[in-house]
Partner chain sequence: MNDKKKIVLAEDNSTLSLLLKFRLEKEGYEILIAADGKEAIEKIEQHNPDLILTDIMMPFVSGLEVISYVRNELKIQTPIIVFSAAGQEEMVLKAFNLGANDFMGKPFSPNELVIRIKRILG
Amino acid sequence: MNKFQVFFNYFDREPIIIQLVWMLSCLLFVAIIVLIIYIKFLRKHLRDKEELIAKFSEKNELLLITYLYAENEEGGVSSEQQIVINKLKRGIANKFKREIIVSSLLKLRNEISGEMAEAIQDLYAQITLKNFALAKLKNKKWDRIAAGIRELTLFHVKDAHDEVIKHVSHPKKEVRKEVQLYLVSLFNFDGLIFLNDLKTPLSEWDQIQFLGELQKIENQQIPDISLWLKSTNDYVVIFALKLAKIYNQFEMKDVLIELLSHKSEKVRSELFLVLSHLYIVEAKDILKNNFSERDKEDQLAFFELLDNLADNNDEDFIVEHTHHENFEIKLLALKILKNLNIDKFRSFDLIPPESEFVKIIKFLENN
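Now that the sequence is in front of us, could you give the structure of that chain alone in the form predicted on its own?
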């Protein structure tokens, strides 16, 4: 009787639970062996792919450098540049090679500027890579659409506007963001037209990116932002308020004052900053007249505004609120009064107020 037969006889005599444990152990052992073999194969595949990418990238970079330094002094494409274009065109037929070519173009474009950067963009157009990016815009997968729009943005492909704008209301926020960034990056203030009908949120990070792109422009001509200030989308109003502050849109004074009755606390909070920055003193009388009807956040924001805009005409109103129940408002009222009328501020020492009031007076006297 061989060893296997002895083992199987032993196995048959064991309880069913022991048999199951043995079977499970064998399956796990086989699974581990298969997994180890797969991992080794995968690692080798990845190493081979990385080597191939590195080799092809290096080849592409040499071709691109040749292209950049083989300019025709008379203009147009030189014979050496045409050879490079033909080689790259043959490569883009393969998806794997095409992605490496695009990556190489982007890498080089980010490292250079001026005429050379424009030459890279021209090369992108000449080897018809734009067509592949546009094809992504028709893909059913949202991430492919977003990738296509991002590529068109990076290579400043303005003539793709009509195709990109079709996705301005895409259900995925990632796609909408890429569309918006494309419009602002390539068309600047004209690209902000999407704000006219925007129904979706505009994140703080998106707004920062848009403002960053807009501030790169020299000799900026900001359009009429009144439509955005009157938008039913609070995010659009807040962004328009930031534009009004950055670009000193004092001519929007009447529209800004109308926003004092806006239902959104976030809008009003941003508005107070703009009113203070633009020194719109006309807002003070409106706010003083309905001060008691406003919530504590608005009242505090108003006194922060008065800290910048207050004059002698506001003195009685400020004195009236030096005993306000809110500590921060009380502190600001006394601080403003000190700046407006130091004698009246010091006269509070003659009044026997509560201990907290005395502490505030003493603190402000020493600061």
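Let's see the other form, the form predicted in complex with the partner chain, since the form predicted on its own is already up.
Only one chain is given; partner chains and other molecules are left out.
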């Protein structure tokens, strides 16, 4: 009797539960072996791919550096540069190689500026990579569209404007954001035209990115922002208020004053900062007249504004609110009064008020 027969006889005699455990163990053993083989194969495949990428990247980097240092003194493309262009052009037909070429160009484009950065952009145009980025814009997948637009932005491809703008109202916010960044990065203030019809939100991070891009440009001549200040989209209004503050848009005074009655609390909160920054004193009388009708946030924001803009004409109004029920307003009122009229402020020492009031007075006297 051979060993297998002994095993099968033993197996048949065992209860069903033991047989099941044996079968499960065998199944798991086979699964583990298959997985180990698969992982080994996968690791080898990934390492091979990594090696191939490294080898091709190295070759590309050398070609790129050769191109950049083979510039023709008289301008135009030198013969050495033309050889590099031809070699790279042959490579871009293959998707794998094309992605590595783009990545090498980007790696350098992001790190250097000046003539060499422009030369990289020229090379991008020379090897017609733009066409592949434009093709991505026609893809059904939103992430491919976003990647295509990002590439066009990074390589400053201005003539893709008409194709990019088609996606300005794309249902995916990631695509819309790439379109907006493309417009602002490449067309600066003119690119902000998308704000005219924007119906979707602009996140704080988006706004920071736009402002960052705008601050990079030399010409800081800002266009008329009144349309954006009057927008029905609160996000656009808030962004326009930030522009008004950064670019000192004092000529927008009347539109800014009109915004005092805006329905959004966030807009009004941003507005108070702008009014204070631009020193728009005309807003004070309007706010004093309807102070009691405004909510607590507005009232506090107004006192913060007065902290910067108050003058002797505001003294009576401030004294009137030194006993305001809100602690922060009361504190600000007393602080402003101390700066405006120290004698009047000291006269509070003679009044026997509630203990909290005395504490505030003492605190301000010592600070």
